[in-house]
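First, one chain by itself in structure tokens, the form predicted on its own.
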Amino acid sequence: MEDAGLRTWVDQMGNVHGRVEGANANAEALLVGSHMDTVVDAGKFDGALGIVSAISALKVMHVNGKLQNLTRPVEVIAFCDEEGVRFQTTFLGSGALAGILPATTLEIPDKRNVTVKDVLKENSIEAAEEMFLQLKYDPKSVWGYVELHIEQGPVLEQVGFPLGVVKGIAGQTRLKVTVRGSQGHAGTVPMSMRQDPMVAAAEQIVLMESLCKHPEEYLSYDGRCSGSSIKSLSSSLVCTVGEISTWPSASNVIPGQVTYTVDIRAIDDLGREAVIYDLSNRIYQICDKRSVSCVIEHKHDAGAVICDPELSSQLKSAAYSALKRMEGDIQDEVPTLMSGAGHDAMAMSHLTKVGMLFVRCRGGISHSPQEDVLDDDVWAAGLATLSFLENL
């Protein structure tokens, strides 16, 4: 950031900032960024590509002596924690700046009972409650937020285009389900007398898959879910169990407790709420039938976000300009697509208008070591970011 001519600092949540004031320091600022973190056993482009592209574009302007020509301040933000892997709470960095996280976030523990506050302190950041609340940006000081990100899906590769404009981001809910039964010896407790939380959890997970594959067969047309919602769910709903843990987790012991996570996403918020309501009821019914207990905790909820039409139009023009510069005349229109993955733009939408640009990734693979982006597509992403900044 400093090499690109930016003034830099690290805030009380660990976000890294780089800012240039441009020709009018009093104008509302454009925020550009993405996240530094990723998931376990992941690739190198998720999040980082958006940060590097923004810094690279500003560095080009710095080298060419054009940074001061910017019509408004531009601030690049490398957010500290978007994925929520460690603390099971997403958007720690962007959520703090958008003002959607309570100060109690500092006390959230990880699996080793180390809190967010503890981690910040280990890194020489004193995150007191008062300072945490001061992280929120004044909406009047911000013009908009733009994020470039790898698609994490196969659509752009399928249509043969390196860049695409995002029209909206699916809403997301994360649940933690804890099933408790009767712990016992694997060899001595008859099958008919068991209260096994493992098989209850297994039945619940298979039910969840069926519900999410065929919501129209499970959800009723009532006050919770309209016909249009069910139609939307049929094309956008995805549900995932990504983590399971058992206690005491021994091969010769009937477990006493099973805990698993559920990730539910859909473009339609009412439909997503209907799925959660119906799924929760069916989970409790399975627990009652098997004489085990269930607790369902809501760990994260984020509504669907529709990107700003003006920003989307500007990003589409910037993408077209970049591709024309690289390839000459472009016949096809830059595609527009929805995002099934959550992004910092979801949190920032609570602060300001947002826009997003997707970059094609090989096979649509992400959250994996096989995650890959063509060098030419990285080049296109950088040129598009540059074009967008030059035409603010």
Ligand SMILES: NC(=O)N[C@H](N)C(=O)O
Second form
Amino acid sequence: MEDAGLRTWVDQMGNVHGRVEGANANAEALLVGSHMDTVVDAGKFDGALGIVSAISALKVMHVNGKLQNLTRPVEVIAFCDEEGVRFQTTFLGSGALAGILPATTLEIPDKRNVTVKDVLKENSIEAAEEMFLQLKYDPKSVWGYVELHIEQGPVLEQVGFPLGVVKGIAGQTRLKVTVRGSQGHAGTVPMSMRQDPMVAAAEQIVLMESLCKHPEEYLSYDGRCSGSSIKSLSSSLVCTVGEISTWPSASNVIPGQVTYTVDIRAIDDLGREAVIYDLSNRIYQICDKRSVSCVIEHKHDAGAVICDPELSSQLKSAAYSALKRMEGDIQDEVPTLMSGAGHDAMAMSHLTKVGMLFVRCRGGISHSPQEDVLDDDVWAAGLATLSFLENL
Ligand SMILES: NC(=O)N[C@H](N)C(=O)O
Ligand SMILES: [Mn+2]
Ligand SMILES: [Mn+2]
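The form predicted in complex with this ligand is what I want next, because the block you gave corresponds to the form predicted on its own; please supply it.
Next comes the full complex, this chain leading.
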């Protein structure tokens, strides 16, 4: 960032900032960036590509002596903890700047009962509630937020286009389900006498898949879920159990407790709420049938976000000019698509208008070391960011 001529600092949540005031230091600033954290065993483009594209574009302007031509301040932000892998919170960095983190965030524990506050203290940050008030940006000081990110899906590769404009981002909910039964000896407890949380969890997880594959066959939600929601729901509803753990986790012990995570997403917030309502009821019914108990914790909720039409139109023009600089005239229309993946733009939409540009990635693979982006598409990403900034 300093190499690109930016003023830099690290804030109390660990977000890294680089800013240039440009020609009108008092104008509302453009915020641009993405996240620098990843999931476990991840690829190297998720998050990082958006940050590097922004820094590279500003570096080009710096080298060409054009930074001061920027019509408004531009601030690059590398957000911490977008993925929420450790605390299941997600958006810890962008949420702090958007002012949407409750003070209780500091008390959220990880699997080893280390809290967010403990981790900040380990990094010499004495976090307290007022810290969040200090971190929150004044909406009047911000013009908009733009994020470039790999698509993490197959659409752009399918249509043969390196860049696409994001229409909106699906809403998401993260649950933690803990099922408790009667721990016992694997060799002596007859099958008919078991209260086995492992089998109960397995039945719940298989049910979840069926419900999310065919919501129309399951959803009641007191009849409030109209036909249109269920139809739109079916096209975008996804649910994933990514983590499962058991206690005491020994091969010759009937478990006493099983805990698993649930990640549910849909473009339609009412539909997602209906799925969670219905699924929760069915999870409890399975527990009753198997004489085990369970607790369903809501760890995270983020409503679906529609991107700002003006920012989207400017991003579309920037994509065109980037591809024109690379390939000469292009006939096709820059694609517009929805995002099933979550992004810091969801949090930033509580602060300001947001726009996103997607970059094609090989096979749509992401959250895997197989994640890959063609060099020319990385180049297109940088040129599009540069063009967007030059036409601010
Ligand atoms: N908060 C999130 O949604 N994090 C990732 N980007 C995800 O899509 O899972
Ligand atoms: Mn990710
Ligand atoms: Mn990401």
